[in-house]
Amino acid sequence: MIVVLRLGHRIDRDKRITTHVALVARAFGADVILITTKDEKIKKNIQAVCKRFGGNFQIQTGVDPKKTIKSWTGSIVHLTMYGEELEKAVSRLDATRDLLVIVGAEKVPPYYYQVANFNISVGNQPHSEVAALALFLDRFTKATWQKKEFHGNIQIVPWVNGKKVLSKEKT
C-alpha cells in the first residue's frame, strides 16, 4: 500500500497544486492520499474523478499527521530537495513494505525529516511537489502505474492523432 501525506494544504493558495498531487498519486499507483487540512470541496472533486475515471484511491482531510505517523508501522519517505537522491534511495526501498510518502506545501519542519526512514531528494533545485511525487512513484512502482487497469466508466486510449475516448456514460 502506498499512502500520501499531504502537508500544509492551504485552501486558498494551494487547492491546484494539492489537487494535482491527489491526481498525480492517484495516476502513478497510491492507494490513498491524507490532506492535513479539512477541505471537503477538494475532496468530493477526487471522488468525482474516481467515479468517473475508476479505481479505488482513497481520499481523506483533516488528518493529523503526527497521529498517522506515529501508527504507520511501514516505511516513510519524505520527498524534499535536501536529501538523498532518488536513485540511490529507491533502490534501497522495500517494495513489500507499506509506504508513506510525505510531501510538503510550504516550509517542512525538522520533526518530519527526522522521522522519515529516507528523505529522498528528487533534484536539488527548487521544483514542484507535483512533479517529485511523480518522478519518485515512477521510479518506486517501475512504472507498472502505466499498466494499471481503473475501469472506469471514462477511459483514454493512447493515441497518435486526435482523441480517443471511451466512454460509458450517458450523454
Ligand code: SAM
Contents of the next structure:
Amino acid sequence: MIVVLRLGHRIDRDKRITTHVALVARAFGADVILITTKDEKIKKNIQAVCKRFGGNFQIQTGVDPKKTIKSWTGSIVHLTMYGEELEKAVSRLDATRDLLVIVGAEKVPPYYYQVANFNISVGNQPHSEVAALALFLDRFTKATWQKKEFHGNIQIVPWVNGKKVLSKEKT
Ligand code: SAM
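Shown: the form predicted on its own; wanted: the form predicted together with the ligand:
Full complex below, order starting with the chain above.
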C-alpha cells in the first residue's frame, strides 16, 4: 500500500496544488492521500473523480500527521530537495513494505526529516510537490502505474486524433 501524506495545506492558497497532488497520487499508483488540514471541498472533488474514473483511491482530510507516523509500520519517505539522490534511494527501498510518502507545502519542520527512513530529492533544485511525487512514484513503481486498471464509468481510449471516450454515465 502506498499512502501520501500532504503536510501544511493552506485552504486559500494551496487548494489547486493539493488537488493536483491527490490526482497525481491516484493516477500514479498510490492508494490513499492523507491531508493534514480539514478540507471537505477537496475531499468531495477527489471523490467525484474517483466515482467517474474508477479505482479505490481513498482521501482523508484533517489528519493528525504525528499520530499517523507513530502508528505507521512500513517505510517512510520524505520528498525534499535536500534529500539523497532519487535513483540511489529508490534502489534501497523495500517495495514489499507499505510506504508513507510525505510531501510539504510550506517549510517542513525538522521532525519530518528525522522520522523519515529516507529523505529523497528529485534533483536538488526547488520545484513542486506535484512534480516530485509524480517522478518518485514513477521510479518507485518502475512505471507500472501506467498499467493500472481503474474500471471507471468513464474510460479514455488512447487515440491519435481527437477524443475517444467510453462512458457508462447516464446523459
Ligand atoms: N521551502 C520548503 C522547505 O524548505 O521545506 C519547500 C517548499 S516546496 C514548494 C513544497 C514541497 O515540494 C516540499 O516540501 C517537497 O515535498 C517538494 N519538493 C520541492 N522540490 C523538491 C525536490 N527538488 N525534490 C523533492 N521534493 C521537492
